[in-house]
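The chain below stands alone and is given in structure tokens; this is the form predicted alone.
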Amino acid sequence: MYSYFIRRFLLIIPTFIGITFLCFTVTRFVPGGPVEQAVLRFQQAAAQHGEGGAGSSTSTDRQGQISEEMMQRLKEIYGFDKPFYIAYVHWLWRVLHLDLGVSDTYSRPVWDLIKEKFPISIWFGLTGFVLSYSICIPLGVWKAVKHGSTFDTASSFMVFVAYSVPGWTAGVILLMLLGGGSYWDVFPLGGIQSTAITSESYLAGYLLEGSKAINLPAEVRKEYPDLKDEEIINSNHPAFAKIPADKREKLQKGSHSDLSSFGRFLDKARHMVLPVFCYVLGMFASMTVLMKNSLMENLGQDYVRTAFAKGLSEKTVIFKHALRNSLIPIATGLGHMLSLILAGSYLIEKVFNIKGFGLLGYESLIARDYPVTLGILVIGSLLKLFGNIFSDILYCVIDPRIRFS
């Protein structure tokens, strides 16, 4: 078995090279790349300069032309001056040294952008993952036990209705109904936290004490030169303790950072309800039906009939014998879900304006920001490859009969 997993880990290397080489080659030949966009921006700037009265249309045309030297310089800047296979080797060498390059759009290291978005996608993805498995496994077991009953029929109807509605479509509908658009103002329209909290908000009661920075003693102000006179600091700020007691007051408005710990928790929880519901909806039907069918198949096996013949109770047979073997198909999804937890769903993040990992990849692809796109590809492909091995390991843990020898 150990030799099997060693081979699987070694196969990650050629598989990873194949995935990245194919995608890297596509970025070198697809039209509308960063060089073409840079040329387009230059031509638009030249056209606007001409329209402002700098010269005639003839001079504008001359200004819009790109010299060979400038074109070559642009190719060097964006790494298009070498053949694609040589450029790929250089890119792969940097990746092996944990250098994913610099974003063409944000002019920041790709690693910094990814590290900012990872916690957001992990928070939403992990919450949706835990809730979906916590709901779908018990529901699938109960449907298998009550197969053919009214409960099974009614829940099957709900399951297939949920299966027919994509998560991002459900998000649009929920925002229209509950986001304060045409009907009820129950949940925020998007984001992960409130940017403005007014005195009418239900969160106003959780606002902290605060005061203007001008009320700080002069010697303390020198320690925080970035603070402006009219800037409000709350009790979480290290300098707040130096403000005189008569200058402190409970804030009437503020933002997420001005809330107490419990207030911040309520604020984030309220922003999470609709996105997490859409995450769960996408896995709800398939996981429930898979769990039900797997358990029903095992309940018809000889070892189950033997257990009943020995006089074991139904509860013991189902949960001690049949359920463990029924979890084998579910284990397949656990490894694959690893990439979804971290990468997120770019469609759901787009609908709810969640600045996560998935939305970063989508926007980078649209903007032809290839360093970010390839950096996300590196992480996503590695997660997928390791997730497949993780699924095989779970097979061995759940069912001792399975051996990869």
Second form
Amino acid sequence: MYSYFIRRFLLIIPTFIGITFLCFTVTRFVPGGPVEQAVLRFQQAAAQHGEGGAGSSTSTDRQGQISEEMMQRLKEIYGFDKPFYIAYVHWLWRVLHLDLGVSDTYSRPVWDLIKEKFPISIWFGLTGFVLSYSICIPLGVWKAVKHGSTFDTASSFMVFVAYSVPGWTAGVILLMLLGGGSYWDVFPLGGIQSTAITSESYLAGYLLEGSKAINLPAEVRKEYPDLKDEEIINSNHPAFAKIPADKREKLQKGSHSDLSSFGRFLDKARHMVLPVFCYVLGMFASMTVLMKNSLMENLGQDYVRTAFAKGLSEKTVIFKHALRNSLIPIATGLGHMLSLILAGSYLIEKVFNIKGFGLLGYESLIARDYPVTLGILVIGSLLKLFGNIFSDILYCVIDPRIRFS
Amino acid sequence: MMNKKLIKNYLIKLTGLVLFYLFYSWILPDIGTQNTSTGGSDPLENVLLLGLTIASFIWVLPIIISGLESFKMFFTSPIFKRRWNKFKTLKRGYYAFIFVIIIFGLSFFSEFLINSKAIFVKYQGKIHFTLFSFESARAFGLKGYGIPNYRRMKEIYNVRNQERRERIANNQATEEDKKYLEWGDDWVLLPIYPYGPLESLLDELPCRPPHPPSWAESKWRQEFFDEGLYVLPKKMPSKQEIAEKYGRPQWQDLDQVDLYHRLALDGLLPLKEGVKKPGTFQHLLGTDDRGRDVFARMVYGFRTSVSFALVVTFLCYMIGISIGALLGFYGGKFDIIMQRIVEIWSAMPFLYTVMIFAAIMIPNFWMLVIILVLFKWMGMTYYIRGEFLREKSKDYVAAARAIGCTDGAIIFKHILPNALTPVISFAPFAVVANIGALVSLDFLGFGLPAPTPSWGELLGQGLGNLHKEWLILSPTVAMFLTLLLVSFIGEAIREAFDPKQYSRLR
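Can I have the other form now, the form predicted together with the partner chain, not the form predicted alone?
What follows is the entire complex, opening with the chain shown before.
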């Protein structure tokens, strides 16, 4: 048993190397990489310079060419001067030291970028995940108990519909209907919080008190040299208490940070409704069917027959005996939670313009920002690998009958 | 007996060579041109590729044929007939199956039904079949060297025919006109829906793209108003005029802009000269942001998506079945090692890896198929391996072995026909997943290359134009219906082929 899990953990190493090596190699051998892009940028700059200057075509041709040393230098900057397997070993070595490199587009360490974006995706995905569990499990149980009834058939049709609409496509339709285009303006178009709140906004009532920084007493202002005179500080600012009471007023407009904590919650919640709905829709069909089939299977087992035979009520049999056992496959799905969330995030974050993990990966692919692409691949595949093992462990913990060997 | 077998063997190899030649001359160059940097300019590489392909065709084809034979055995077995009859009784799935087959079959003739090219053109007494050939406009007596606009050609021919008839009636016939008496009139036979999926209609339609569906009167009026294509009254109409001329007394107090807007939306203002409104059924679903007809793109997109999903499913299953069969049949060390490899392979984050490959390679149809198959073939191996493990220990296999069957014969003739149930019952759901994958990739912009008609690309345009409903609703509804029908089929097939009997106690 333990040896099985040790073997599983050891298997992570070749798997990880395999995945990253494959993708690393692909990024190496295909035209349009960072070096070519840098060359292109240089040539465009040179051409523009040429047009602005003398404007003769011969000189631009000369300027557009890149000398041999410069090419060498560029390759060095982007690490393309070594053969790909050596470069891969170097890359892997740095990854083992938790250094994912520096992003070409953001000029920031990849690790910082991921750390910044990851919680956003997890927040959205996890809410959707919890919500879909709390909808699908009762629904699946109810469907199994009422198998063959009108309710079962009707909800089966719903399951079919949900199965045929991928979550993110529903997101586009919902944005069209509820995003304030030509129909109702119920939900924002995307993002995670409002950038500007005007006095007409329904959130205006939750704006905090505030004041211009110039109203601060002079001795306090010295402590905050960054504040400009016209800058507005709200009551969350540490210096706000020093402002005389008559200079304070209720803000008429502001941003997300000018809201009271309830207002901030409301704002964030409103931004979360549609994306979370899409996450739920994406998992709804398979989860409900899984729950239903699992319970149905258990209800046909001998121990259920025994429980009935000894005179237990139907309620006790179903909820105390059968349900516990049929939750096993659902519970083990928890192990795949993170990788499922991430897989959904690429599309849903693109639709709702949520600047999270998935959108970062998508944009890095568009911009050919390979350090970020590979960094996201590393995190994504590690999460998936550990998730697989975690769900196996869960299996063993929940169901002692199961023995891996 | 032996001779017959040998001859059959050679025949198969010969067909392999012929098929290989066809494959090499049609499909391979297609792949080669896309990827010029690795393409075969190197002679050694070419020779190696050639050798590999010949070998694979000569050795793999017999296996495929045996595989097909075992599918034939599966489909002709009495069990299959019984299950098929069960499937027929499940009306929802059965009708969905027939409907999808018919629609998919029809979509292969969409060139004849929905196309900007004419099917036949009769010009100066000769009938030309123009659907698949490139004919210069000059060849049909029009100006220009490019592909003629056949819709306009039809109009021009009608006018010319009319003029000719008048000339003949007035006895002013020229030499050519006399010839036409013999030839008969020119005509153009257009498809039912004469707009193609790739053709931009910018110079035929007023306003900017995307154009609304041509039956959506109010949307068109709004577009015309936004573009300033209405002739506005020179001066503000008086209250009396509003009431009498336009018949809208309730608008007497509106300001000028608002009034004109409402008048335009109610169709009370004349259009400027030369602005032509499209006919009601001209563009059923409007046009996309490059002015291409959405309905045509939807239909061609259906064909692409479904064929893509079928091809990917077929290839995945072929690889999955062969590997699963080998694993289950031989077992031992080979099984253990291969299983680990399959496990490693399936630990890849599927969508992101495919995104990386597709983003970097910019694939065409076949390359995208290969990329998807590369990361998706593992699913079937587990089921087939399990089936083989179970069937291997049964008596009929021992009997086959006792009468001296080779391993190949046992695998293909005896076990495989008995192990195909999961293949049949999972296939529709795999098709659903693959259609979804293609649409997602197209939506992200990593799918099929640019002008290919596709649902995902249209949906991506819709996301950028949220108030253009036809761009969003057309692909989503089409996808929804397709996936719904296919999953109805899948459900029925599963119920007929792999029924789960639930016993309930009360």
